[in-house]
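Consider the single chain below, provided in C-alpha cells and representing the form predicted on its own.
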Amino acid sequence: MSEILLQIDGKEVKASEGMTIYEAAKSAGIFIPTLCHHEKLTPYGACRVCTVELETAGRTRLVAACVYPVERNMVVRTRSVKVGKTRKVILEELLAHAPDSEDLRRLAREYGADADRFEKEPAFCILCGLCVRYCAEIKQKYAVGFSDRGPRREIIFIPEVASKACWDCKECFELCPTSYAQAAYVLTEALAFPDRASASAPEE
C-alpha cells in the first residue's frame, strides 16, 4: 500500500491508502471520541461523535472520522469550534435516548452538553448496532438484530436463536454503551424462553 501524508491538529501523519480519518489519527497519538466503534468490526459511523472538519482545495465540512477515507494532503481538524458544537449538539440527542448511560455523561462533561436540552425519548439504545455487528461479524450467529425503520426503528434478539447461542456468550453486552443490549436480552429470555430465565434467576 502507498504512504499518504496529511495533516491532523497541525501534525503531519502518515497512513496507509485505505485508512480511515479515525485510524490515522489513533495511529499518530491523537484520540477521537466514539460510541459505535469498534477496531474488530467494519466502520459503520452510526453515532457521529466523531465528527471532524475536513478542509480540501479550501472548502471545509463535517465528516465523521471513523468511515472517511484518508486522501493525500487533506487537512483535518479534530477540536475545531465547529467540531465542538457538533459534538455538543449530537450528544444532547443521544442523551435524550439514554439518559443514564455512563458513557454519554463522561462525553457530555467534556463538551458542556445539556443533558436536558431535548426533550426525553429514554429508548435507552442509541442504535449504534455494535451487538448487531459483533454478534454477525465476530460470533457469525445474528441472534440479535435491527427491527423496524426511522424512529421505530430499535435492538431486538431473536428468541429462536438467542435461546442457543446466547446463553454461554452475552459478549456484546460489554460492548454496549448504554447497557441496553442486557436488558433487551433478559426480556426476551423472561418471553420468550422463561425456564432459562427462572434458572438464572438468583435464588432467595
Second form
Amino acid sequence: MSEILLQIDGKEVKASEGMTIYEAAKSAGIFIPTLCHHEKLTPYGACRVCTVELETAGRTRLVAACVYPVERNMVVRTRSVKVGKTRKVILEELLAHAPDSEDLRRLAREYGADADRFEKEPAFCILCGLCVRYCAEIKQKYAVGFSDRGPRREIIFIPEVASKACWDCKECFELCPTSYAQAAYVLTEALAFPDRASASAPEE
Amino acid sequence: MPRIKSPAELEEFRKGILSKRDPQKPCIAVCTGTGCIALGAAEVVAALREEIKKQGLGAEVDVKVDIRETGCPGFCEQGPVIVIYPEEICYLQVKPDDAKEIIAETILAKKVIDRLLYVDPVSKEKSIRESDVPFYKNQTRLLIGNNIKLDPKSIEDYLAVGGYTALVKALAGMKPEQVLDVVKDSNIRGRGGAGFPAGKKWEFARNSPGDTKYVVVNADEGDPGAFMDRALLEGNPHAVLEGLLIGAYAIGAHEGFLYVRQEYPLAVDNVTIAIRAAEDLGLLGKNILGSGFDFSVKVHRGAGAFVCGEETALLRSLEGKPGEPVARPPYPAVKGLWNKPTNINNVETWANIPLIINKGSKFFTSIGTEKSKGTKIFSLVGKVKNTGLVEVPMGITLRDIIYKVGGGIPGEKKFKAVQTGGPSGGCIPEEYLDMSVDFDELAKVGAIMGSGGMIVMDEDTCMVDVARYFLNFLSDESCGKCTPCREGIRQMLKILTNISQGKGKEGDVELLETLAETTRDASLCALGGSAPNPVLSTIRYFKDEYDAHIKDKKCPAFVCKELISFYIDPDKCSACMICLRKCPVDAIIGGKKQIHVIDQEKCTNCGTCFEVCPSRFGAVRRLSGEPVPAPIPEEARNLAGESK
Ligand SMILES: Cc1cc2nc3c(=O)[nH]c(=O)nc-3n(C[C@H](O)[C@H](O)[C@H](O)COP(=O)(O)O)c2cc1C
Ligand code: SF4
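For comparison with the form predicted on its own, would you give the structure of this protein in the form predicted together with its partner chain?
What follows is the entire complex, opening with the chain shown before.
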C-alpha cells in the first residue's frame, strides 16, 4: 500500500492508503473522541463527535474522522475553535436523551457542554448503533435493529430472533455507552418471551 | 416490429413512419398526465372519441382526425389541456361536454371556440395558439415542449419528432471519449439538487477501474411540490432512455437502473412500455444498431422516503438494503452500486443529453449564465396566478418567472418571498427578485436550486411558520442516522414551534443559528446539510418577524393561531348573522338586530368570520400582539330602531 503524508494538528503524519483520518491520527498519538466507532466494526459516521476540520485547496469544512479516508497533503485540525463548538453542541443534543451516560459526561466536561441546554427527553439511547452493528457484523444474528426514522428512530430487539440468540450472548450490553441496550433487551424479554427470562438453560 | 440493426435501417424506419403521417391531418392532443387525469382528461378523451364516431368521422376507412394522449405540458392548473394540430389551437379546462362542439366547430368547421381559449386576467386578451399563451410564451421549452407532441406510449411518435437521432450520432459517429467531451463542454450541471457538472462526474466513473459499471436515473423526486421528473418520465420516457444510453456508452456501462418513486405508477407504466418498445426495436439489448455496444435497463420502484433520493441512500435501496445515506468518499463514481463504479443523474439531467448531442455543446452553452447553462424546469406553485411546470433559461430573473410566466400575485396582494429548492430551500425576499436564476447566485442569497421547487408567498405568509412547516417535514424525513441532523432538526423544530405559539424566549434566534450551523456543517448527508436553509434564510431576511413573535407575541401576518384573536367591531357590525351561522364552533353570540360578539373562550381562531364578513361591513378585525377589547355590554347590543 502506498504511503500518504498528511498534516494533523500541525504534525506531519504518515499513513497508508485506505486508512481513515481517525486511524492516521491514532497512529500518531493524536486522540479524536468517538461514540459510535468500534475497531471491529465498519466505520459508521453517525455520532459525528469525531468531527474534525479538513482543509483542502484553501477551503475548510467539517468531516467525520472515523469515515473520511486520508488523502495526500490533507491538512486536518482536530482541535480548532469550530471543531470544539460543533462537538459541544452535538454532546448537548445527546445529553438531552442520556444525561447519565458516563461517556457523555466525561466528554461534556472536556468540551464545556451544558447538559441542561436542551430540555430533557430521556430516551437513554443515543442511536450510536453499536449494538445493531455488532450483532449484524460480528455475531451475524440481526437480533437488534433500528426502527422508524428521524427523531422517532429507536433500536428494537426482534423478539423472534432475540429469544433464541441473545440469552447466552449479551455482548452488546458492554458496548453500549448508555446501558440502554440492556434495558431494551430486558423489556423485550419481559414482554415478548417471559418464559425465556425465567428459564436458566436453553430449551433445545 | 422489426429489430433494427443499423443506423441506416433506423432512418428507413423513421421515414416509413413519417410517410404515413400527414402533417395537415387534424390531431387533437389531450394531456393525460397525472394532473390532467385528475381533472377528468380520460373522460374528455372518451367523449371526443364518441363524438368522432357520432359525427361520422370514424366511420370512414381513413379516419379524418387523430387523438393523441400525451404527457404533461405544464399548465396543470388549467387542465385538462388540449392542443389541436396543425393549427396548434390551445383549449384549456376542457370538459367532456365540450367534445361535441370541438369536433363540430373546430375540426369540421375550422372555427375556434372562444370560450375555451386562455384569457389574460389583466388585458382580457385571448390566446389562440399554444405558443401565444403568456404562460408558455415566456418559457424556453426545450425539454417539456415535446410532451404535447407525442404519445409517450408510442416509440413511433418519438421517432417522428427526431427521437434517437442523438443515439445514432453517438454510436455511429463518435467515440465514447468524444461524447464525454461534448457533455463536458456543454457544462451541464446536475438537475437533481447539488448542481455538480455532469461531464466531470461521467469522467470519474469512466476512469474508475473496473469492467462492470452502472448508470442510474434518479427519479425518486421526493420534494413534495416538484413534479418535473414525473412529467418528463411520464410524458417523454424515450428522451430519458436515450440520454441514459448515450451516457452509458460514454462511461462504459452496460446496465442501467431507473429508480422511480413509488407514488408514480403512470411514470413506471410509461417507462416500462418505452423500454419494451426500445428492446423490440433493438435500441436496447445486444449490439445496438450494429455498434457492438450492449445495454439493458431495469425499472426499480422506490422505497418511498425523501432521503432515498440521496444518491448513496438510493444505491443502498437498489441493493435491497435500508435506504440510509453512507459517508462519501468513496463517491458512487468509484464505489457505487454493489461497489462498482456508478454514475447517477437526475431525470432532467439525462433528458438534456440527447439535446446536447444533437445540437452540440455550443448551442447548449449559448443558453444561460456563465456557470449555469441550459434551461431548468421549475415547479411554480403558491401565491401566483399561473401555477404549473415552467421551463426557463438559466439566468432569467426571479421576477420574470413570477410575473411574466406566473402572471404575478393573485388578489392584489403583495409579494413577500419566494422559496426555491424544495423543503430545504431558502426564502428569497423582494429585494433580490431581479437576481438571475443560477446555481451559484441562488446559493449566495442563502437559497438553492435544489430540484426546482418554487413556492411564491404573499404578504399573508408568516415566515416563522414557513420555517416551522419545512422543518417539520424534514424532521419526519431525516433518516435519523446522524446526530446533528436528527437532533439539530428536532431542537430547531421545538424552538420554532414555541416561537409560533408565543413561547419564544430571548436568545432563541441565536440558539437557532448555533443549531443550524452545526446541523449544516456536521451532518452526514446533504439532507442535514441543507435542512437549516429555511431557518437561516428566514432569520436573515425576516428577523423582524422573529422579533415580533418573541418580544411582542405578535404574528404580523396573522397566521400563528396562538398569537391572534378575532374581534367584531361593534360600530361596524350590522348583525347580518352570516358569521354567526358560519362559525364552526358556535363561538359567536348574537341574533337578529343584535350586534355580534365573539366568545373568546370558545373561538379557535379559524378565521371563518373574518373571511365571511361582507366587505361592505368589514366588521371583523384580526388582532395580534394586543389585547382583545372587552365585549360591549349586552344591553348595548340591540340594533333595533337604529337606522343603520
Ligand atoms: C435528501 C436528499 C434527497 C434527494 N432527492 C433527490 C431526488 O429526488 N432526485 C434527484 O435526482 N436527486 C435527489 N437528490 C440529489 C442526489 O443525491 C444526487 O445529487 C443526484 O441524483 C445527482 O444527479 P444530478 O447530478 O444529475 O443532479 C437528493 C439529495 C438529498 C440530500
Ligand atoms: S444528515 Fe440526516 S438524513 Fe442524512 S444521514 Fe444524517 S440523519 Fe440521515
